[in-house]
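Below you'll find only one chain, the form predicted on its own, shown as structure tokens.
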Amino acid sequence: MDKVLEKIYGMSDADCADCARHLMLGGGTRGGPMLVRGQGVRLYDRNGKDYIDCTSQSWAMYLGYAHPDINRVVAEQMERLSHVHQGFDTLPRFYLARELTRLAGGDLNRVSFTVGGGPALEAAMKIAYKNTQPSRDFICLYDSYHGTTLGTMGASWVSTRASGKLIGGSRYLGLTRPFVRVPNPYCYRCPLGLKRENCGLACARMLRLTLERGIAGNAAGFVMEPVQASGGQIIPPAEYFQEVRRICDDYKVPLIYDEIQTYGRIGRFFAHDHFGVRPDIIILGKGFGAGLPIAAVIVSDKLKGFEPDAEELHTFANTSVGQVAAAKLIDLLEGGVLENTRRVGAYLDQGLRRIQRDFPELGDIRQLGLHIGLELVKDPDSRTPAPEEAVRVRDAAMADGLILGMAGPRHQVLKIKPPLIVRQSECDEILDKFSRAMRAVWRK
């Protein structure tokens, strides 16, 4: 082991306590296990305890930990080239751009790479804005999450009272740009108090009314997650996408899909492969690089793109290591991982519905591939949220070696989003541990 790694992994508890004094966190909740290594879908703490990770570490580790194919291709590329200024052409960048347009299809034929999800959305906003003048306002959904950069924080629930109070994003309102919000298609808990069977897609109609009467000038763009993740794992009905596409076409508004968490995880490369409605711009991040930091923007030929005069310039926008990892991920997804995502996602859904029969407090199960949300309620009739119980279920699962996620503003929603390579036997373990955690909280 390298001597620096020896120093790092040889630190005592006292060393760690001392180091912690020097570290600031702008998000997340410290207090979980001290993680030291991972293998497959499992993480290990410094005491040797293992955990099945159903968060894929911020939903980024699509192939889990220490995947041999990713390790190999990254090591080989590191021997060739790593960082290159974006003004120089490289073969990995050329190849990955062509692969993404092949997969996206239609008129989504141009790609720009950047360093993370927030900057990717900012890049998409630049392109949308320059194509919609006169415009100023972007539109997003209730409870959306699109990042915490100064350009995107205004589109994220952390700037609102969605969690019940004002938190971090509200401290920077003087620096962030405002977004106009419209109701999200949260059919289980409709923000308009309607029922899906006779709502007439009122949430989509609100988008039309907002474009007509709620903003000045043109809308610069409509940004949406095809499946709202942090907002509660909300899967819109297919007809919602169809109506949104019609509205955006009527008002010549660029439709932007934030696919940072849906790319691959829903069992298809892109959301339009499942829902059948193609956007004008797609942004990618998180798991796109199989654990390496890289993001991308895919743009329709209908829109004027970037010009090479410092419109979009990032030091690490041409990371060839991230590009080969993303390209290898595509190869593995096409080679069976996407099929596995669909198959084991359906298997988990079936198992969770069996658990629901014993625990009606599991009020709603929202599953698409391995993009799974579980909404806990006091009882299924009133649908009263049960956030305290959900936290206790998460904590009981953690103690049993299962890491679950939680929705940002909706703490009654737990998330099961393991690496896409999870096996059926590991799904059985997830279901067993989740069932035990539910029993520990609801049937004591």
Ligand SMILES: Cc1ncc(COP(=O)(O)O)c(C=O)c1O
The other form holds:
Amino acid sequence: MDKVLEKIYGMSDADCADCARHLMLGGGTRGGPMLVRGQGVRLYDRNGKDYIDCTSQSWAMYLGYAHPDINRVVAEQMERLSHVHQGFDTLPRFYLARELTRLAGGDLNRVSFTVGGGPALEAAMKIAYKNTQPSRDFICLYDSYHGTTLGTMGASWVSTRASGKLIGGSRYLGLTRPFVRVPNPYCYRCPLGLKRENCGLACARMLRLTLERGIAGNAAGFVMEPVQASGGQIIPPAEYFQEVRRICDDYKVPLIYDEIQTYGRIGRFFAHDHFGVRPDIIILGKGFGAGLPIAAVIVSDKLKGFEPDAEELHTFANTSVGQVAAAKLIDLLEGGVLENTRRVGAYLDQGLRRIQRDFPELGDIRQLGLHIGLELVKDPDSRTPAPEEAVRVRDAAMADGLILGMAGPRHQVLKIKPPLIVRQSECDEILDKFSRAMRAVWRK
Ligand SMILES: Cc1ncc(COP(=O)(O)O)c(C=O)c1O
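Having seen the form predicted on its own, I'd like the form predicted together with the ligand now, please.
In what comes next, the whole complex appears, and the chain from above leads the way.
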């Protein structure tokens, strides 16, 4: 082992406690296991205990840990050429840009690479703004999450009172860009108090009304996660997309899909492959690089794009290593991983519905591919959120070697979003452990 790695992995608990004093976190909850290794869908802590990871670590490790193909392609590219200034042409960048436009289809023909999810939305906002000037207001959905950069924090629920109190993002309101929000298509808990059967898509109508009466001038863009992730794993009805497309066309407002959590994870490359409605701009991040930090914006030919005059320039926007990992991921997704995502996603859904028969407190199961949310309620009739129980289920699962995620500003939604390579036998383990955790809390 390398000498520095020896020092790092040889640190005692006392060393760690000392080091922790020097660390400052702006998010996440410390205190979980100290992870030292990963293989497939499993993570291992320093005591050798293993965990099935249903969070894919920030939902990013699409191929799990130590995937041999990603390791190989990354190692080969590191030997060849790792980092290149964005002004120089490289073959991985050309290749990946064309691959993305091949998959995105329609007139989504140009790609700009960047360094992370927040910067990807900021790049999309620049393009939208440039094409709609003098418009300046952006619209997003209630409970959306699009990042914590100063440009995107104002679009994320962490700058609102959605959690019941003002938290992190609200401290920066003087510096962040305020977004206008419209109700999200959250049919299980409609923010407008309506029922899907006869709502007439009132949430989409609110977008139209907002464009007509809620802002000055026109909007610079409307951004939505095709499946709202951090906000509660919310899957809109397909007709919602059609209506939103119509409204954006009527008012010439660029429609931006934040596909940072949906790309591939829903069992298709893009949301329009499932919902049938193409946006004008797509942003990608997280799992797009199979765990390497790379993000992208895909832009319609209808829109003016960037000029190479410092409109959009980042030191690490041309990382060949991330690009070859993203290209290899595409190859593997097409070669069977997307199919697996759909198949085991449906298998998990069936198993969860069996568990729901014993635990009606599992109020709603929202599954699309391996993008799965479980809304916990005190009882199914009142649908009163059960955030304390959700935390206890999550903790019981963790003690039993299953890492679950949490979503929803009110923390009543558990997330099952494992790496897309998860096998059916591993899904059986997930279901067993989840049902044990439910039993531990509801004592059935
Ligand atoms: C849908 C969505 N958009 C944007 C972001 C921000 O990405 P990043 O954390 O890479 O800036 C996230 C991160 O969780 C996300 O889930």
